[in-house]
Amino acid sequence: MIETREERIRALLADESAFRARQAVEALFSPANAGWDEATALSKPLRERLAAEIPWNAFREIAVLPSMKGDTWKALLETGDGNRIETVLMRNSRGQLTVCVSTQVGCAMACTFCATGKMGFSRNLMADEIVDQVRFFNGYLARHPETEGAVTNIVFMGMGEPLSNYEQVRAALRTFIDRMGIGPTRITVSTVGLVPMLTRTLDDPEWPPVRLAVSLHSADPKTRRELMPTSYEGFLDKLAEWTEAYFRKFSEKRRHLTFEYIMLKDVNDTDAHADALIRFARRVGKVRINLIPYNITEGGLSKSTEETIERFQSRLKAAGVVATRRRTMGDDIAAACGQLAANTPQSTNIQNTKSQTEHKTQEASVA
């Protein structure tokens, strides 16, 4: 059974009025407060009681690294048991702020293009640890008013596979929606495509109607198995069956699915791969393909050239498939898609140097 910090507060204050418990919960989620001592709407004895029993935050801050572009911030945080995770704050072109949250320490999916997958798996994060990543950045924004804005969106695209931590992720989603005022359409959960768990989201009345994104990365079965060891024979057929059930459930609503597709040079970026993706997209219906330029990690893979990405996208669009391109953010601080690996600031700097060198080499080869 999951016990969140809110539930612990209400249990601790069972001898107080319901109003006091509600005040304490509201204080916990107020970005203006940095600890129980600042929750001055509560009496001092009550604040002291809460501070003695209920930790304010699940993490200790190790470092916050801003990108050179000023649109991305990566936080390295340490849990109470000494594990480390990374979480990212991003400002999009419209000025909106999104937090990319992690759901596990490491990841067991072992995708070949992902730095987190190379870490292996340590443990699931608790619901409070997922929620506290957003609370951390809310506090960071309050302490740094020059970083204007408030968090309006959340993506579950950090370290770990969210649907492998289903119950804790579901509890975190409810907290984001019920306590932090972030609507379900502003939350996206990304998954490698664990079909049994995807099916569970359709049958679970407690799973909120958040957006879903499936990491496809190839509609050619052989290529996908090479990139993603969790893929298996018949996966695409199972995914197509699930998408049919998804659209059947949401037939009266304007819903679409996103398939994420990382662009890897000479691996999944050929015309043949584009055509396989077109056939699959037509088969499943209202989907958007989000093309993601590969961000450098160890493993010998390379980013598709700009010319190839443009040709691939144009081929999809010409076939009537909606295809967008993700803007790369935070690659100079190893905060971009696929780069999170709980680095210390020193190792991050080393990775930054390598990333920048490889980017320059690629750009020179294209020129």
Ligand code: SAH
Second form
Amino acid sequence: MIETREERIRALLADESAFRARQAVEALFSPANAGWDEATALSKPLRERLAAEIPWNAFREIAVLPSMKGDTWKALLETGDGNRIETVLMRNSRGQLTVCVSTQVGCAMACTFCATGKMGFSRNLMADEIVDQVRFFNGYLARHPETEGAVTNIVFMGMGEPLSNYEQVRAALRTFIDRMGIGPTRITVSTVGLVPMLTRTLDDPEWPPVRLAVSLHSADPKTRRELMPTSYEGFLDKLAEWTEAYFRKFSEKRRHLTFEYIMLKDVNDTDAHADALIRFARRVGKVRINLIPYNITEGGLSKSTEETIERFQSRLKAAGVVATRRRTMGDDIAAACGQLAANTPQSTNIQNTKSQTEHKTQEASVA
Ligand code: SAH
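Next up, the form predicted together with ligand SAH in place of the form predicted alone?
Next comes the full complex, this chain leading.
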């Protein structure tokens, strides 16, 4: 059962007209308001009643860390029950504002290259808690005139595995789309590749047509099992079958499916790995591979060199596989993919001390 704040507003205002409840919901999601007290479309007694019962935001702000380049902000937020999560805002060269949301406190998937995987799993986030990460940053942007605008894009690439929190994630998606006006093609849900859940998205009329990204990281079964404990004997075949089903259903033209591939030095970046990836890509149809520079975490892995990444990408392209590259943002504040671990003491000094990881910016994805 999902009890969203919207449902609670409707329940609380059951004695009022349906119009009043609708107004209250609109006020909650209006970027112009920073709290119930600013929702002046509502009467003062109504505002007070709502403020007493319905929290404006699910989180308490612990810290916001801007990156040195001024294009990334990491927020450390605390839930009502004292759990801490991280969420990241990024501004790209086109001025788009993307929030990377967390869907769980910690993560149970235990990928060897990911900082969140090392924390273990505490609990799922509720739909409102997912939505409020974006609302938090809209509020932050409004309070800081030097950072104009409102959030335009959302990626589910923060802490947690979205598809193992399916109902809450789906409810959050509906809220982003129906209440906050963020279109489904501006939202990407990234998954470790839980095939039964991926299949569920295909058959679920309530699942919106958002973009999907599958964290592949190796098309060689043994390498993938070593990197990702959720992988198993026959996984790649299952994923290939699902991908075929996806393209049968949605056609290749929409290109809303991406396979993510972190480039790990000597682990998955050799010619043999590129060839395995080419075979996988040819088998499933026209997928897009997004090559991701590895952001250092504990665990002894290192990032592929620039030359190796270029060579790998060229090999894919020469074989007709669409391969793009992801830019790294926010690595100086440990806000890059796979670096989120809700670690306050480590984070708080970062604004003043130049961090060890030099801020490296790869060129934006070019096909
Ligand atoms: N659980 C989901 C979403 C969180 S991870 C998933 O697995 O997709 C979001 C993306 O960041 C994934 O592609 C993930 O593999 C990648 N990632 C994780 N750790 C990383 C690291 N240290 N460097 C670069 N990317 C990383």
